[in-house]
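First, one chain by itself in structure tokens, the form predicted on its own.
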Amino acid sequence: MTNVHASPAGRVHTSRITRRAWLTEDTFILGLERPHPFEFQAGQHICLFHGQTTRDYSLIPGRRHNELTLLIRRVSEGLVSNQLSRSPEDSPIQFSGPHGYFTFRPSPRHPVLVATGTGIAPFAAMCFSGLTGFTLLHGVRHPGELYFRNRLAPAARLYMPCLTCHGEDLPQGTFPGRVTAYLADKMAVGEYDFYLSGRREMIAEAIAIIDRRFPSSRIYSETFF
């Protein structure tokens, strides 16, 4: 049974690990039971507890209702995600949240989503609940850490893949680059809201050149380590 109880920090949920899927050698989406009663918005993450450690994951709707699913890539030193990754069904695991305000802004100015690795989570979530005709651009190396592509390209006003692998013969469609060689050079210019999730080199690179190439512009971000 999922319970919940309150706590000086927020509220915690007991939960359970229903299911495990590998996308890649190193990055998997994990299923977690969703407490009842659980609501967050797309955007939102949890802080999942692991001893006297925490990490934060975003949110993305599960297959049913009262699933959860997270995407998390394994770290070779990281405690957390070594554990989560072998972790059994069944397992306990509790988490505080919802937290965070990454979440859409709908207004009058065309919505650009920009990624990189597993930062696309929190697009995934936005998508999967029913954003549409915005611009993504998602940076990775190889295409295939190109994360739920298949229902976020349809979903899309322009999807553009930016894949910084070398000696490979890119796709069809993609941009040989990653994301600030694509705003820096290939954007066309005009006022945007732009939100922005990943590593904080990308996001501090990404800021400048928005704040020379697109000054009217708004900035949303959320920074994944």
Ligand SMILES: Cc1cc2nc3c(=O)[nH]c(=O)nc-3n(C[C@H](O)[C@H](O)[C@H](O)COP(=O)(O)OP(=O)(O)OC[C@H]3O[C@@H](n4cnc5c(N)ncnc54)[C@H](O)[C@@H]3O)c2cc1C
Contents of the next structure:
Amino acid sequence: MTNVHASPAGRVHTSRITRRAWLTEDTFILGLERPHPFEFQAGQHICLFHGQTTRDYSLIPGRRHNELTLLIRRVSEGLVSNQLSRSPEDSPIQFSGPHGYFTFRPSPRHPVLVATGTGIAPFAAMCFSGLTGFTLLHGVRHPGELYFRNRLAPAARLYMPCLTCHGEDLPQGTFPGRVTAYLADKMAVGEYDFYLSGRREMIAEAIAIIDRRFPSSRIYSETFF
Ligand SMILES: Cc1cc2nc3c(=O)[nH]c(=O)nc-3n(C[C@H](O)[C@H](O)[C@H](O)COP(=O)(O)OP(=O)(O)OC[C@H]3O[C@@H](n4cnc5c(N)ncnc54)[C@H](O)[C@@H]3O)c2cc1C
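Next block, the form predicted in complex with the named molecule, ref. the form predicted on its own:
Below is the whole assembly, all chains and molecules, this chain first.
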């Protein structure tokens, strides 16, 4: 049963948790019942309510039309992500949305998607909604954190995991370092549409590199924390 009513911040929906699947020790997929009606554009997010507290999470289309999914990292000491990691299936949950403008804008320039960690979520949504032929740099520590790799890599023109773990044998086809090092040292000079998603520090550093190396490019960004 889903209730929808209008609110100043957008529509507020009451949904419930349908499933949780752990991808790593601290990152999980959370399935939510899709309110009706509820439409969103790939790249948009919802604002989850936890008492008086709210947190934003990017929307990923579910396996079925009546499901929405979120990719959530349980942050140590994090208030809401810890609660969501423990809430039993069927728990009611409230959110507003969809919110945001971090959506794909077709253009003559080649799209370069750059994510750290769960910042991959909006790009997964774009890819699962039909986007192909992009360059994707995904920065994580370990190969096990390359969420949705099996679906993203075949859709990309270039899928480049950027791994920051040290002292391990890195798999072939990966870059040993941060996404920003790849942008600074490996990316061919050109005009691109850059989409940046994840940590604030990565986004600030990437923008500085793009301004220097790819000055006629466009930049769209979504800061997670
Ligand atoms: C537009 C938008 C979309 C977002 N989408 C997602 C998403 O799809 N998946 C997702 O996991 N998060 C996403 N976030 C981040 C999310 O809203 C929360 O900030 C995050 O879940 C932490 O909330 P918390 O209450 O558990 O931790 P808090 O109690 O708010 O924070 C505890 C500490 O953890 C730090 N922190 C917050 N997030 C992270 C992180 N991911 N890794 C390491 N440290 C962190 C904070 O800076 C703070 O110091 C998004 C944020 C925005 C603004």
